[in-house]
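The chain below stands alone and is given as structure tokens, in the form predicted on its own.
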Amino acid sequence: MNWLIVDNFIKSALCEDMPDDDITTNCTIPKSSCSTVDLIVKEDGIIAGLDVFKRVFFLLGDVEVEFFVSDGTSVKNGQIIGKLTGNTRNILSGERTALNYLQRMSGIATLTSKFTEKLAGTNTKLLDTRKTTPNMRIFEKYAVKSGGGCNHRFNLSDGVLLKDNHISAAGGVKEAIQTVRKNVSFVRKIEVEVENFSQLNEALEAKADIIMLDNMSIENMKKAVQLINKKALIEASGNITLNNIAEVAKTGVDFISTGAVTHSYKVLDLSMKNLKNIDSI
């Protein structure tokens, strides 16, 4: 991760949670108080975001974080996966922000893992999309990788993807591809979204590098894969679910993309419990 970018987001999150100090903690806990607390999993899943969790307390200072697992690990309900030791005020003030990141990233990794399990035995890779929470993309795409998925382009500057509105504005698939080729470096691959066989034929004639089959039926996907015949990489997209992803993969596509992993996940329940004053240990 780019920690300069991550740190800015974390600092913003901490400021959101305590714009003028943590009045409850500061009125209750002496500055010199030190404690330990356990990081506990409250449901089965895949953990992701441990370094981000730790970074919260690094920025607050005077808190050491030890983990007993690593990102991408399967964890169980009741499992203690880490321990924090240090300044009690900073532990309590950073608790919610740190857990918010870890719970959400772990939820994404858990759902991603369920999708990738459906692709076992195939050569198809799972991709995420740009359907991410604003200012959370760096965290969410990392979580997808922790869950066994792959990242599509990170942002609009990463690569060319001609979608329906680009195609309409350009006057057609072929026109859009030709125009892009005139204006983009030859090292850039061009991906184009097609919805029917007419657009597919245009994409093949214009030698698109990657063809996205958008919202096609299984039967039409099979026909499209045969028609493309390895002349381009193939991505399937649109209404991908846990129930149909295996069937989509069997059509022979190279990639399947879904926004569900970053917009329809459930957070993984985690908590910090068993806080003890160090002097009493």
The other form holds:
6 protein chains.
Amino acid sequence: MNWLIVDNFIKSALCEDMPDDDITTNCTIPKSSCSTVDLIVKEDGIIAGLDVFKRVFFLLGDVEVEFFVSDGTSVKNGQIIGKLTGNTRNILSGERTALNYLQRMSGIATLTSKFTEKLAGTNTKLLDTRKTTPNMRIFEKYAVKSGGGCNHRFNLSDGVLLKDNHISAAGGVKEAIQTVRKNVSFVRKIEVEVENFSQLNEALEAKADIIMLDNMSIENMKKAVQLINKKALIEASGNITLNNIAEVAKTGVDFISTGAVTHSYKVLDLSMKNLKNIDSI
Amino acid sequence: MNWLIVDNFIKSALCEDMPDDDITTNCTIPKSSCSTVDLIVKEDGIIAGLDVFKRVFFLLGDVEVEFFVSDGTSVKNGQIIGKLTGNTRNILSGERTALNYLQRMSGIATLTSKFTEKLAGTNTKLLDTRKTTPNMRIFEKYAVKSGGGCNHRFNLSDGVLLKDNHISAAGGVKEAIQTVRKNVSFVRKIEVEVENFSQLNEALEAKADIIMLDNMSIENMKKAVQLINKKALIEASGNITLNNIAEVAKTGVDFISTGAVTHSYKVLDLSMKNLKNIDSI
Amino acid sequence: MNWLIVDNFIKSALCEDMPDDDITTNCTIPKSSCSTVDLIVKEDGIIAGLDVFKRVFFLLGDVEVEFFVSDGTSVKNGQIIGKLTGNTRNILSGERTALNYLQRMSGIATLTSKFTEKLAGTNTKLLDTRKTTPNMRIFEKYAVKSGGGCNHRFNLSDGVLLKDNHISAAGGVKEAIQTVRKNVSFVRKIEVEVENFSQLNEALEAKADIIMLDNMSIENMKKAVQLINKKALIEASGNITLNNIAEVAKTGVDFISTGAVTHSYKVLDLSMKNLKNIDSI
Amino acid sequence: MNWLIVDNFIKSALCEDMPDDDITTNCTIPKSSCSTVDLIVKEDGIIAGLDVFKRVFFLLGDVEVEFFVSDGTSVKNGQIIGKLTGNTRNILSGERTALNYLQRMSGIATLTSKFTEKLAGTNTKLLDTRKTTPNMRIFEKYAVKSGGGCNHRFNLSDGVLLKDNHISAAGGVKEAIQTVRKNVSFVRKIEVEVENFSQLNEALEAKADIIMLDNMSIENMKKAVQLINKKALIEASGNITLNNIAEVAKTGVDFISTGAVTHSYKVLDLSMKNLKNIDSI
Amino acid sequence: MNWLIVDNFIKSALCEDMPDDDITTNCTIPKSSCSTVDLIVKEDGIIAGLDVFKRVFFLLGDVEVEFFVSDGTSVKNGQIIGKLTGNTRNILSGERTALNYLQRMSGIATLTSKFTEKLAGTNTKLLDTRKTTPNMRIFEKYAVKSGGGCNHRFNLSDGVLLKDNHISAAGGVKEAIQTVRKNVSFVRKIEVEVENFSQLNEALEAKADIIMLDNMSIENMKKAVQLINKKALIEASGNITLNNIAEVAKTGVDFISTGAVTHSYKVLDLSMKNLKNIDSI
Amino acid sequence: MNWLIVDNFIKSALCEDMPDDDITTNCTIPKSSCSTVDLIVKEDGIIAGLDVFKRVFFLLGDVEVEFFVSDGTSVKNGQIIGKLTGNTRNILSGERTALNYLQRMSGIATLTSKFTEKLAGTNTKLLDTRKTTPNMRIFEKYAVKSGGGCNHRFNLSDGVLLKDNHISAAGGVKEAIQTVRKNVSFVRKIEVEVENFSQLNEALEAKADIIMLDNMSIENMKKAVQLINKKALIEASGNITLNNIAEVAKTGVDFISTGAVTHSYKVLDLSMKNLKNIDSI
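Starting from the form predicted on its own above, please write out the structure of the form predicted in complex with a further copy of the same chain.
Then the entire complex follows, led off by the chain already shown.
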């Protein structure tokens, strides 16, 4: 991770949770108190965000964090996956923010892995979307990768995706692709969303790099895969669930995208336990 | 909402999604193009975050937003709840960020309302926690209120909550409360988490303002409510679900808190549809 | 202190005093020059802000600061209370900003202690207000505590204080308290300002947590204390001076607040003296 | 004032006082409520900072501010000097921050005018110093001018002032002046602090632009003025009070500087009164 | 342009040039003075950056800017290309910053157009590089387009370019391409720099999207174009000058990149002239 | 350099080039890889900006930088002037930003030295202007000094320069000078631009500190130097080139200013070469 970027988000989150002091901790815990504490998993899942968790304490200072697993690892309820050693005040004051990141990122990795497991044995890959939490995208896209998924474009500036409104404004699929090709950097692939075979044929003719099949039936997707015949990468999109993803993958599409992995996940339950005072760091 | 604070988060989110230009939109949509578009609900739920949605377009400029409902309202699949009129580029470039806020806030309000419905007819109120998404707390706590819930402390600096580690460091419940009372501002209530009746008695003796019953059985909660006998506000916490919340409420506790409303919600499905070109704003 | 917050203020202050370089120092002092210098008190008072003083040099780098006293200590004219060792340029460039913080914070602590001395032997405590210098509140409220005072609410978001305009808008003291209780977080105490006994009775009836007696005569304050009879905390406010505070305290109020400690203090005279070149740090 | 700079300070101050909402006001005052309110003087003095006061409400929005006096004007206890019209919530939420600026700036102008009155009939001018409140310098230096004073350098980067440590590091007054002249921009005047006549002669020889007489006796100052004989501007500094400033001025020095006007002023008592609801703006 | 991003750069530039006030202007020009002034070209070239020029005055306020040309237009020495009307102080205070942007952007457009003229009649396009001025990339890349050039990747995060160090670390061209393809988002094209035909063949075999011929001779470039045979886009790079670019283009490469357009341009001479006082805006 | 200021610019530049990760490097270079690499000169010139180059890697972390020359030194094509040792990823990710600063600053120093060489043997000094790149002034003004030039004022707030518009608004040269003298800090010198001898005489009469001869002929400059006769510093300005600067200097002016050194320089060609893997730092 690019810490110059990430630190701004983490500092902002720490200030959100502590605009002044941690009044409870500062009243009860001596300034020089040191402790160790375990990081424990309370629910099976995939862990993601360990470096972010650690960075929270680096920014607060005087806390060392050691991990026994790495991002993308499957963890079990009851497993101790890390240990913190350092200033007790900073451990307690940073706990919630650090866990808020780690639990969300692990929740995303866990849900993503459930989707990617369904794709085992196929060549189809799972994609995320831009339906991420504001000011969390860099963390959430990272977590999708930890869960075995792939990232779609990061934002509106670094990838082209022509949707219905762009197409109709441009006067058709072909015109839209040609206009974009003429104007954007040649390092960008051009992706276009198609809803029917007429649009699909235009997209092929205009040499789209990626064709998104939007909300097509399984039958039509199969037919589209045949028509495209490796001349473009294919992304299937729309109403993807754990129940239907395997069937969609069987149509032979290259990618299946779903917003659910970043907009409708549950956190992975994790906590810090067994705080013990020690003499010093 | 305090826009001086909120604007910083929204601008940061817009830049996250658009560090340079929206390359697809700017290549296909003329700079002066104007449109109207509808904001449509695609799933039943409670709406929250309309002012935030509107503010996204205010910050981008040249887009007017009109709503037909207000925050906290129950909305239905298919319902048109708002209309945008203005610069087409800004409508398309802001769409995702605006929806990312609105869908999450509405998802939280919707889940919260499911919990609060279970409390109907009781005097018990639902509380949120600090288990919010980093840099989203101001939005998520607002959404909890839109869903009928109440807010717990906003952060570590504006409320006292003595937990096990604070208590053991202070040498007991009583000592912890006394230390805090001596040191924090007199405008703060003092809340203490108790795990057994011995701690509870100490808390009462030391005149805690709020007592949190942590993971107690229903039986013990009932007993605790009797013991406390209105001498402190009571919060029940730990493993609260839609299934058990009604039973917990029957014990007579004043508040029930759950992290789920902010850490394990699904977004409410909403979208912008029917974009139509118009001559000008 | 939460350095993530405080550092932003200190960095801003250093840039205010040094938008480019310290042109005088950089022209005359070699880059590698090292020195020691004493921090000397030039006027009797109470010291406050030592950690802030030290942090200024930490942010500039390459200067160690050692103190022989701690915040809240009484210091005497001529007393050497600290010693700086390090890069001469940074010592000279940071001197003014570091002293500007330390002298103001010590000035506040000194004035506060003059007020709190008058309260010796009573149970009444001194409170500050929100009449602090813009962008200095975190420092000034800290200094009040160093001088033996207590902090009132930190800001408009973390404490409720119903004043005349709120009361009349709500339709009365009682209505105001009830409206607030229904809408704010249950962790907030509710304070209400009363000007007469009718309002006071309403406040008691509505179970205000704190009652502020605004500009009442000594006689009326005594009467109010009897009426309230421990059912709420009592704050006396308005025209408090070093001359009348003892008398006000005798009425039995719990707290006396005064803006003077943060808005009309004189700095404590301090300076850095005896700069001596040394070979290296 | 350069609002691009000033706005950052004001916004920061508003967020310091309102990190979330003004919970008291938002619970009791309807969102659409409009009012007028008077700005009243409660103590005789010189007003300064009216544009800053107004800017606070401009940044909050929906409040118009009209003034009946201008900065630098003498105002009297009881005088109504301005009127605010607009959104009641914003009036109440911005009141404290706006007054915190205005009262401090007016306090500085008032104290400054007491010093400058003593200089009436002489050619000597009053100077401020860098002993300003961190993050308040732009406001405090402005206020000094409103009170009839003049500004010394703004910061360490825009003016040269050689003090004892610089002089001894450079190997003498002459060497220090020559080194600086060689290295700093030719647009900077060179000021040097002298403590005796030997240093003064060196300063004249090296053609210092400004000579600061540091803590000299009245006799020595007179002698120095004669020696300098218009070949440099003369600043007297050290232990200047309202009692001795006239005598110092009589020595014929061009400028007298004092830190007191920015570090030991009392605020000018001002308040907002007579809030009246109106139908709309 | 995305003003949310661009405004931060412009505000920072304005504060760089005016950390406090424009002391010359504020002393001599009345606050309410209004003027018109012409924007005049003093050297033939291509104009670029008009919106940025205008935005400078928008951010300062109270100045209207009207243009008679648009970005990418050829302008002549002596030509009046715009007119400013508004507050005289803001016109004079913003003049230098506004011109600093406009002159640099126009200088880049002008130099770019000299390169692109040499490519007239070919299918080869001119590319910029990342050799841009720190904190000016968004402006400089825009200017390249105004001059008829195309943009290469915007930064290290939005485009893949495998150079010698990446290739040797990965163990060869093929391995590097495969590793990247597996790990980066599928929306990214993969570009690889090759220095010889062995590397070129590996690149083709691994299906690189873009092949950069680094410092190849004209002969080798011709040969490479034949070998690649439309199976990848081709970029020629290294020591491109106005003298050799036409010859390089004749080899049939798709793109030619040069850092010179952003790192070694001269500004286009422009100025504001004929300031005339008017009664009001 | 004042790193508190400079770091903000460098961090912003690094984020401009790397809003997320360096995707090419992170896919191909192991996280723990360490290397050494040489910093090589590819063109004769004057080096400037070594500390800034080093600071880029300090901010990225884990890279040590050693230099064999210092700022202002003449360097030759092929010369190895520094060596980097550390984390390979950070070396590659920071390379472009570090070089973008160093090449520009060295380009400015090199061009400046060409001008200053022409002044050898005279007492005339070369000055820069405010025609610097937005957000690069602190770097560019530093580079001018490394090349043997002198700095004019840094910005509009720290130096007075009366130009034609200020003069005509004030009602003449004399009136302009008097107005400014009355209003600005006494530490500021007053410079005035004159176009003819009538204005020059007024400037002398009003005791301007610096007189700028704007676009005067060589003959007139000579005459002006005689007239001024050391009573003010003299700056010659307008159409200064490497061809005419020596002749202008011979007129006896104290300073000659030119915008070319910061607005029309070419970068100095530098690169990082010979990257070699090592075991560890």
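Small disclaimer: the values here were computed from a predicted structure and weren't measured. Just so we're on the same page, rigid core means the largest C-alpha set that superposes within 1.5 Å between forms. Positions refer to the first chain, counted from 1.
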### Message
Is N123 displaced by at least 2 Å at its C-alpha between these two forms when the rigid core is overlaid?
### Response
no
### Message
Superposing on the rigid core, I want to see if N183 changes position between these two forms - specifically a Cα shift of 2 Å or more.
### Response
no
